[in-house]
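Encoded as structure tokens, the following chain is the form predicted on its own, with no partner shown.
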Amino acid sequence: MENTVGGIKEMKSRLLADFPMLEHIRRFRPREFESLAMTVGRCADYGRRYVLPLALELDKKIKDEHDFFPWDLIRAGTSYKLLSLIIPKIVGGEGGLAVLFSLAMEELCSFCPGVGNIFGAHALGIAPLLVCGSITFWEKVLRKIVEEEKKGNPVLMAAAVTEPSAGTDVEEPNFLRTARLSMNAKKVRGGYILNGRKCFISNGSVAKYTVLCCATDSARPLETWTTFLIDKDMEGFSVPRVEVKMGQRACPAAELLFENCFVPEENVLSFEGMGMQPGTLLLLAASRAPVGAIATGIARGAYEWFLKWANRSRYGTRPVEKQRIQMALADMKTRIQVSRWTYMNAAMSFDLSMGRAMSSPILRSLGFIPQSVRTSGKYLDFFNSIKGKRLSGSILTFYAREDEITRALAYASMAKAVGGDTAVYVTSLALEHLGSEVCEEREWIEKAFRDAKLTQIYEGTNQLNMLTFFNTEIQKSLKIEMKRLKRR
């Protein structure tokens, strides 16, 4: 659906009879509304020109061709700024949060979670950006990001954590505690020495710059644990993988290797220590509800393959007539929406703590500063020094409480876990209930079961996002702990 008048109507009621709770959002913020409806309306026409008549093709394509990957399906993306959708407005971008972004993951992921998730990853790559105090990285890499998506020419983010001894252990303050650690940064004059290995990285063989974390002391890793932003040029950085994938194929898997390299002392986002509390635990509180948008736009495509396969008559009859098929395409319904109010729940939770940060009068009136200012030296020099750090966190701490966004965490968790599972149910219920049959539907079904299982293990697997959100909602033993930008 274009963006017409027309087009914008029936996608403000298709959001109203989806997400009820949006209607508070319609009634009070109509302009906020109004762009939630656009932003969702360019997703589902990027979504049915380009995505869906190439994304059986491209499936199959990276099966054999493992280290494809679809600049040309990305370039077609720019015109419709999915790569600056949570950018702020300040420099140029769309200027979301999580709710604009679950919504559009879920209408992008309806058709290829693959190609959607190249779109995620790139806004997990930016978030840090947003939430840590690195106002400078505004004008050095999310003004480029935008300036260069008008031209066309995508330019990629990442974020990696993961390393292949340690997975769900570096998304846990307990756990990163005793984690097995293979990668390490050590502090030299001017900047940082790494090594080691981070690996199962979403877009980091195609990333411009990679949002990395690691221990600066091996034995402290949980005090020590750092945020860097890493160049692909830096020497010493270099990607000696990309992983063969059972699903969601068209966003590559890489693994990235650091052998001496050297990362300067700017590229430190907030302060050394700090990249789990409340970096990590603060990324994870915006990135989760979006993940649960993706596992829901994976089980809403397969609903609606099997709706399709459901009506086709065959020999005078059509399944759908047959209760057993009724029974099954209204558990369906009902699951896909129980998780789309989960994460929208979620979203809405991290937007109101959040949004009054990003919104705050302090961080508008940078806007009024002419841009040849703000890409000045003294300018970029003031808000990456302690100061400029100390003040950009400030803005945070003093709009985001504490108790909101630790709740924001705990919802985005269960979120998380909600839509991941409903993803793999969706799908094996409507395989099961295919049978044998040869078609077109069952293809496209076949592929969203094997895309759904990722939702279940990566942003942190389903069990680790279950003991947070008892963590933080039940035993109330973990919080985000904002105030730490302070003490430094």
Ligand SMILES: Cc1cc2nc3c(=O)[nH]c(=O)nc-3n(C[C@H](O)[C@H](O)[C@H](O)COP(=O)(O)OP(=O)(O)OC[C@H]3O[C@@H](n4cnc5c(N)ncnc54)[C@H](O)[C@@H]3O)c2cc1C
Given for the second form:
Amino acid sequence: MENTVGGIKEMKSRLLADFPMLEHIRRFRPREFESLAMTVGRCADYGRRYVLPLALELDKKIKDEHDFFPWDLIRAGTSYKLLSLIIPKIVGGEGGLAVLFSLAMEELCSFCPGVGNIFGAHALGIAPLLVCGSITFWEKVLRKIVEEEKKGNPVLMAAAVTEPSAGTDVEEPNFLRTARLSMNAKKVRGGYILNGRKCFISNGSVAKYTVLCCATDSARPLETWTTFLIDKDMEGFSVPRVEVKMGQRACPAAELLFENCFVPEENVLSFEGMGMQPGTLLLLAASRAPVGAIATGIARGAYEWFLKWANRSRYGTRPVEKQRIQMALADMKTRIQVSRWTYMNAAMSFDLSMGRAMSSPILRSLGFIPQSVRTSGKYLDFFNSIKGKRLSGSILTFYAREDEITRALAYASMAKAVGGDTAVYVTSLALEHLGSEVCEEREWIEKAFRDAKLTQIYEGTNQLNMLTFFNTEIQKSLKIEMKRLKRR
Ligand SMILES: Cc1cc2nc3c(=O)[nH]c(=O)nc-3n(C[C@H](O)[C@H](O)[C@H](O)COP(=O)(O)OP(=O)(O)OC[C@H]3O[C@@H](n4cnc5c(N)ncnc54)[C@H](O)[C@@H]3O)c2cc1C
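Got the form predicted on its own; any chance of the form predicted together with the named molecule too?
Now the complete complex, all chains and molecules, led by this one.
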């Protein structure tokens, strides 16, 4: 479906059928709805033209050549602006938040979640620059991504939290206190010296910039958890290994090694010690709904291939005529819809509070400042100073209220777990009903089955997501502490 007038109309109808709650946006913010339909239309076009013809071949190729990266495919994505979907408009991006990005993820991942996740992991790297109000990096990093994208050069990002002996433990404040950490940052004059390893980092081997969290004092990890921006060219940084993956193979998961790597003070996002509260928690509130959407896209892809298989006639009959196939299709579609509504609810909830901050008069007014000033040393230095960081922190705190954003984290955790389980359930069901028939649909469904498992693991395992939901929504013992952003 191309972005012609007819195409957009068709996409709008499809979106309203799949997500009745978008009617509210269509009615009261028609331009935003138009932009959602255009973006999903672009993703569909990219998927159909570039991803579909290559996805199976790519999956097989990377099985044997696991560090191969499909640069040509990502380069093709630049003309669809897939790398700037969540970059703020004031630096030339599309200005989307969780709703737009989730819809894009579902669409891309219905074709190939490995390719979709390259864009997903990229956005995971961008999100901390937004939610920590790191305005300096909007100009220094995000503008570069947009400008290079216009020239057809993909500049990718990644986010690195997991360590070899600490996965679940670095995604929850209570667990972080006792986590077995192997990586640390030591304060030195003008910056920090980083030593240690991060593992399983999606896009880690291909990203120009990686946003990384680690402790500056291993004895007090929760209090000193800090977020840094790493440039791949920094001395002391290397990528010793890329994992062999079962699914989502197109997106490399890499180990990152830091050996006396000096990171300048100016590369600290927000302030030292803000890495978990609110940093990582805000990031998870932003990213778990899109991960639910990735999983939904996988389930949808498998469902669509299964439907095609079920409608194909052999020897005068079609599988869809059998009641067990009809029930399986209804079961799959029901779960996909539940998963969709759950992630959309979470995404809307995040956008409600963070969207208010991003479209606040103060942030929008920055767009009226001439670009030459915004990229000048004085402007960048101001927003990197304590005063500037406090100001951006205050804007976020004012518009994104703690109770709202904590609820967004609760819903997002729910959406991630529901999505992951849906992807695994739907792909398994499809595979079971295919029986032993050798056919094209089988190859796609088998791939989706392998791709699905990861959605129960990354962005916090589903078990952890359930704990986050319990702590935020039922026990109410976990809250995102926005106030810390300006208290410093
Ligand atoms: C392909 C891939 C890509 C990834 N991409 C990224 C990335 O881009 N960036 C990044 O930072 N990380 C990434 N990860 C890491 C991912 O987020 C972690 O794997 C995940 O958080 C789980 O951590 P772990 O593997 O150490 O498992 P563990 O934490 O060791 O957990 C093992 C099992 O124990 C359970 N468990 C652990 N603690 C508890 C508890 N307290 N209560 C109940 N159950 C518990 C878990 O649910 C899980 O089932 C990626 C992982 C993979 C496999």
